Every structure is written in structure tokens, then in C-alpha cells.
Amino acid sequence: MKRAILAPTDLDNLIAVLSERGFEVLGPTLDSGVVTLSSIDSTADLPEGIRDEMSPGRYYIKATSDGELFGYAVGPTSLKPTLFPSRRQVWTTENTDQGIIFRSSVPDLRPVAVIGARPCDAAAMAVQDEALLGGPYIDTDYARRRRDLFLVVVNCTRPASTCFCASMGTGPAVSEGFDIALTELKLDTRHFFVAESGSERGQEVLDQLGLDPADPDDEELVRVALEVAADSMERTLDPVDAYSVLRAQPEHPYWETIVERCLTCANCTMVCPTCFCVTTEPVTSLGDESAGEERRWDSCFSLDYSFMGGSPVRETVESRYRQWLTHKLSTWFDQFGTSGCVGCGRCITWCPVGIDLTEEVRHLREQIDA
């Protein structure tokens, strides 16, 4: 696809065009000290000049005067809550004069356009596509939301210290699964985006904006910026090696050290853009004689998640952490043909005790090689 130059003012036009096409436009905003996805009306809603700094168990932001609109790395919110909500009514019943009426809950959804998703989030969406759309049982709610999504990805030029997408092959540049990709460039005298389409409707929107084509110098600036971003990542993870390491060490004593650190708080699974474990629970009303069932996110760290035959299958912290890490980095390949990790680093940042899965794999590898 041909690349075009998009000025910051053109970004306002892009938001307007998407709104005119019937989309609810979501984008990054600053809320309660974190960058999160919310409804936006213009670039004035974006986190201008905001940087985020992350390390294991730490996240904080700082303001700059550089004017970049996407100068942060990633916040805790991926595409998952938009496509796979944390809570959803599944069905309801109502006791009427004609008897009990059963209703399947199908929400009236407005198509959503997301501006500012990162390449790792687009890769995570592809992973969830395999889990929720690729098998014999399709999540119809996810399918509807996914079908109507218009995705504008912003390539990463400022990765955080917890990012490792380059080693996972999921960033810092997006390769597929997007409608429009932007790369933000801020030079001494110029602030602009290089845009390219990833779909026919993405090209239609860019054509509607009437943008000037990018020249070879601008394309070279993009190449260099993304190369520098990839080279600057401090963490790495070899997905093929992780697959074999975790399969080889299910009973290694090293897993016992997790007990001393993991709180089983499930933060890692809540911020993970690919985790999809859920549970269902009944919902009743004492006032109007209605009832129903609600689906909500759950986690393999929850003691009751593996409850079978009168007790949990995985009673210990060690067994629950091992289940999560082994599934995420190893047996996910067996189920879906890919890793369950996209290298966004959110689980490292939002773990309150700073457990780093890249380090866990490294320690296990050292045990094998010792």
C-alpha cells in the first residue's frame, strides 16, 4: 500500500470521518494517572506530551512539552475489554402471566473504531481470534464486535523497559490485522504521521482525507525510527525456546520459589491482552421476578477456577502459576498454533511484586543447562 503524510490536524479529520461513518471512536486518554482507552471527539482528548515509564511492579507517567500524541508505550488497557468485555449478560428470564420467558441477551452494539492501538495489541487480537473464532464453538458476541472493528494502529517508537515485542515478532511495527497504520515522527521543525492502509476500507478512509503521498525520505525516517525502537528493547524472549523449556520442567523444584512471591492476585491475567478465561454466575432480582446469567472474566490464579469433584485441581500457588506460565508460553502452541504472549510487558508492569516472566523462563533454562 502507498504511504501518505498525515498532519496532526488531519488526525482530527480522521476522527471526524470515522464518526460520520457511524463509528464510536476510542483512543488513548489520561485517566486516574494511567493511559487508557476511552471515547474521544478530537486530538484534544489524546495524552499530548505524556510519557510512561515502567519497570517490574511499577508504572508512572510524566508530562513533557514535546507535543507528541502517542509518546507513551502501553497502558493497562488493550483491545480485549472492547472486544471481549469483562462482564456481559448472557441470558435472562422473566416470570410473566404467560409463564417464564427466556431471552438471549444480544446487546445493541455501535461499531467501534480504535485509534492508537499498538502493534502488540493487534497481534493479541489475532491470538484471540484463534481462541474465540477458530474452533468449532464461536463466541458470537466477540465475532460481532470483531467484525465491526475499525483499527488504527500506531507503531511504537518509544518502547518501555518492560516491552519485548521485537523478540516475539509482534512489534514495534504492525504487519497485519489493521485498517490504517500510523507512525508518529517529531523532528525539530516537523510533527507528522506517515500513514499506510492495511485494508480496502482503510484505503477508502485515507483517500477521503486527501493526503499527500510520503516521499522516500519520510519512509526512511520511519524505517530508522522503528529499527531504533526494536534495538532499544531491554528484554527478550525466544518463543520456541520457552515452549521447550516449560515442557521439560513441569516438576522442577524451582517452581516452589513462586510461592514466596506470587500473590495470586490475577493482575497479570486481567491486563494480559490474550487471556480469555471466564466463568458464569447467576444474577437474580428480588424486585421484578427476573433472573439471568452473567459471564465475567476469571483467571487460572483463582482457587475455584479448577474446582472439580469437590475440590480445586490446582490447590497450590505453585501449581496455579505453573499452569498460567506453561499454558501462555508452551501449550498454547498445541491448542492454537502460536504463543499466547505478544511481548507487551503488561504482566511484568502490573504484577505488584514485579515477577518477570522473561526472567522465569531464563531461570528455568539455566536449571536445564546446569
The other form holds:
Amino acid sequence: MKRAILAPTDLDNLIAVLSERGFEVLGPTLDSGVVTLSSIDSTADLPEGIRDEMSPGRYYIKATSDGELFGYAVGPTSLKPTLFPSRRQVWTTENTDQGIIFRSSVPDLRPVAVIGARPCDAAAMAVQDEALLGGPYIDTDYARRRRDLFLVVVNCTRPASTCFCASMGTGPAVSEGFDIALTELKLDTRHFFVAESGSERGQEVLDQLGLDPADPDDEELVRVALEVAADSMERTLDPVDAYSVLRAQPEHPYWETIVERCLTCANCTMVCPTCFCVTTEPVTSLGDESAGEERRWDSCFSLDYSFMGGSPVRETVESRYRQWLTHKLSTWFDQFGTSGCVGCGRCITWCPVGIDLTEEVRHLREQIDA
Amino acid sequence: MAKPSLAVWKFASCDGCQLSLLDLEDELLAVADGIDIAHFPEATTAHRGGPYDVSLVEGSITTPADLTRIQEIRAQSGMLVAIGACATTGGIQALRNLADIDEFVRVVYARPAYIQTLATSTAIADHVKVDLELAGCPINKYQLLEVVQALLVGRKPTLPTYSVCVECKERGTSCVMVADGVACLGPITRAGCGAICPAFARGCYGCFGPSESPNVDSLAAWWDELGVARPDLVRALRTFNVNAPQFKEASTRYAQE
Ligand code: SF4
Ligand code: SF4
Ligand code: SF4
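What would you give as the form predicted in complex with the partner chain, now that the form predicted on its own is on the page?
All chains and molecules follow, beginning with the one already shown.
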């Protein structure tokens, strides 16, 4: 795959080309002090010169004048809300002369192109693909959104302190699942991106932009920038060790210590780009006697989620936290062949009381070793 | 099939919750079509005697007269639904439960001897069997509609008991506590409002009372770190749901520290 040089103005062309091809283009934007994902028309909508500083339970935005367009790591919004919306109608009924007719709800959707997803986002999408498309039962709504997605990943040169994708093998450079991958380089005299295609249509779009090829020096700059990024990550998690630690310790007294902190608020599962648990709710209307069903995100932290035979199976806080961590980092391997975690760090930042899964695994390991 | 009859009753309250029923402008006709409103003084002077299939009860029990009236209402009602923070936890007037009622009466009323009141403000469920509770100060009118719709077709209404945080994430509101350091009661508060306050960059005030498994101590420790003084935390827990057991127990402990 030959790499090309993309100037910031070419990025505007990329947005234009994608919308001409019928895509609604989403990209990172700054909204109420948080980098999120929303519709963009041009690079002017991107959060220029912004850094995001994160620690467990805290998120700060800092403005700089360096003009980088992707100089932050990850906001709370992964690809999940786009591909797997928090709430959607599943089916409706209509009363007719012939009786009740059931209709599956197929919303009118414009294909979406996302510019500025992160390598961990692409990896999380692959994890969700396995869960939602990999088995005998396909999530048709997800399949549609997924098929129509055009994904421009921007590699991470400035990971946050909560990121640990390097140890999970999912970043800071994307390896698959993208249409175009960009790496942003801001030198004293030049500001440009090195672009690479990951699919046929990605290459088509790059060709349409008429870009100059990247020279070996630029490719070397990319390599070094991403290596520095990987080395700078403060957090690590050993997925293989986590797999065995967690599955061996369902009854360890350590779990009880989580009771003092975990709020069972479910934020971690909501922001996690791989969590896919849902529930369905009946909807009936008074007037026309139609009925239907809605699906919404649910969580292993909610009591109702494990409600069986008259009571919740996971009543205690520790049983719910253990379920989340054990599934995510251990039994996910048994179920889907990979870890359920891609190391994005969102659950660490957006836990209102800053519970850090990498720390929890480490503590559990220490307790066992002690 | 005869339409189910509905009665709406008021105890110590501001009327805001029962007005939610009238506030359902778009749906009101369909509601009126599906049920027979037999007693609803806020809406109509027409009154039919009981029994009633469903009673909506707003307000808390604060007087000796309330004690007998709630028994009468219970006896006449098939299903009794307590609506709002007053009816489900005692409301903001339950602040009296932490103070000396006689002193209040002396200070407020010119002729204290005319006042017949109980020392406490308590939830309807503290006195009679309640079939369903709708939390909130005020309740969410769509939750009320959901209850009416569910009752009419005989299904279980969908009423969340998880935290407000889930609603924040569902609507894509970024967390005010994490992003802005604003103290928020959302993680220990029951969902139902749609996370209105965080959507306006305010912390949750706890209008819907405790969530299904509130970890008040953990949140309190985090509020300490955010720089909230303990008296302010105590006040935050002592608002519309001051008498909710989890809020009351924790705030009493913090107040004594
Ligand atoms: S478990 Fe946490 S770090 Fe891992 S993918 Fe989910 S949100 Fe990201
Ligand atoms: S780990 Fe944190 S975000 Fe997750 S449920 Fe517990 S308190 Fe909430
Ligand atoms: S703003 Fe409050 S309710 Fe919303 S997620 Fe944060 S802590 Fe929870």
C-alpha cells in the first residue's frame, strides 16, 4: 500500500468528497468542554489545538496554539452510539382488517463516514462485529450501519494517561478495519498527514484527492511518532495474565473491597465501546392500539439485568463488578476468542469515582501472589 | 368492557404531580377515552363515589385526618399508585422529621392551638399497601402515561430503578462530575427525569430519590475530593427525598460527624 501526503486543505476535500458520495460525515467536535463525535462540514469544525488530560474520574480540556487538529486522545463517545444506538425501535404492530401485522422497524439511515476515530475504536468495532455479527443470530440493524460505515482512523500521537492500547495490541497505530488511516504530523514548518488506505474504496477516495506520495523520510517520522506514543503510555494491562487471574478467583475476598467504591452507576459499561448488553421494553399506545418494542442499552450493573425467577441473581455490588471485569477481561476470550477490552481507558476516566480496571487487576494479582 | 375508573387524591403536596396528568396535553384525550375519570378535583367538579379501579395518590401523610382518609381511599381502590416524592418518601416537608414540630408550629402560626398536625411527614406506603410508586419531584409525565398505558393493557409498566447516569449516557450528555468537577447526585439517584440537570451542566439534585442500590458513602467520599463541605453534602441529601431511608441514614450520620 503506497502512502500519500495529505495537507490540512486536502482534509477539507476529503470531507467534501465523502459528503458528495452520500455520507453524513461525523468527526470530533468540542461540545460543552468535551471532545465528542458529531456532524462536521469542514476542518473548521474540528477541535484545533485541543489537548485532553485524563485521570481516573477526571477529564480536562486544555487549549494550545499548536494548530493540531487531532491532538487529543479519546472523548467519551466511541463508534458505539453510531453503530449500536442507545435506544431504537425494534418492531411495531398495526391493527388492520386482516388482523395484527408485525413490522420490524427499519429506520431511514444515511450512510455515515467517521473521520477521526481512533485505533482503539476500530479494534472495538471488530470486537462488536464478533459479538453482533459473528454468531448464528445477526443484529440486522448493526449489520446495516456497519456495512455503510466509511471509517477514517487517525492514529494516536498523543495518548492520554488513561490509555493502554499498546499493551492490548490495539494501538496507537491502526492495523485493520479502516478505509483510510491518517497520522497527523505537526513540525515547525509543516503540518500534514500521512495517509494510507485500508480498503478498495478507501484507495478510491484517496485517488480522487490527487495526493502526492509520501517520501521515506515522512514515513520514518510517522513510525517514530507512533513509537514514542506507544512508549509514553503510563498504563498497562497484560491481557493473558488478566485472563487467568480473573477466571481463577471468583470467590476472592478482594472483590468485597470494591463495595466501598463502586456506585453500580453503569457509566463504565455505557462508555465502553465493546459492551453490547441490551434489554427490550414494550411500548403500547393509547390511541391507535398499536404496540411495539424498543431496545436500549442495559448493563451488568443494573439489578434488573440479572432478574431471573423472581429476584436478581447479582444482587451485591461485588457480584456486579466481578461480572463486568471477569466477562470483559476473561470469559470474553472463551466466548469470542479475544479480550473484551481494547484499552481505550474510557471506563477509567468516566467512572464518577475513578475506579481503574488496570489497578483492580493488578491488586487482585498482588493479593493472590502474596 | 367498562372503562376502568380512576380517582386522583391529594395529601400534603403542591399539586405539581397531579397536574402532570393535565399537562399530558397531546395524550389527554386518549387517556380520557380509555379511562373513566371519577374523581379528580383539580380537573373537574364532577365526582362519582367509589370503588375505583385505580387511585393516584399525591402527597404525604402529615395530619391525624390524613391517617383515616388514606385508609378510606385504600379500601375503595383496586390499585393504589403513589405519585411523587411526597407520596413515595414524605417529600420536602419531611424535613420536619428531623426537627421539633411544636417549635415550627409556634413560630409559624398565630394561633398554634388551631393546628392539628403529626410530628412527621411520611410516605403513603408507611400507612397502607401501595401497588406502585412513581418517584420524582415532580413525577415525569411520560412515566405517568406509561403507567396508565400499561394498566390499560394489563402489562407491567417500564419504570427504571437504575441511576440517572444511564440516562446521561443514553442521551449523550457528558458527565458534569468528571468533565467539570460539579458535584452530582446522579450516581445514587433513580432515573426517570431524563437527566435534565446534567444536560444543563448542573449536578443532579436527587429529585427521584435513591436508585436501586445507592452507594452514598462512596459518592460522599468523592464529593469530599471535589471540595464539597460536609454540611453542603448533608443539605444536598436533605431535599425532596430527605426521608428516603438511604438518604436519611447517610445524612444523619454525616451531620453527626
Ligand atoms: S473496558 Fe474500559 S478500557 Fe477496556 S475497552 Fe471498555 S471502556 Fe475501554
Ligand atoms: S466501576 Fe465506576 S462507572 Fe462502573 S459502575 Fe462502578 S462506579 Fe460506576
Ligand atoms: S452528570 Fe451526574 S448523572 Fe450524569 S453521568 Fe455524571 S454523575 Fe451520572
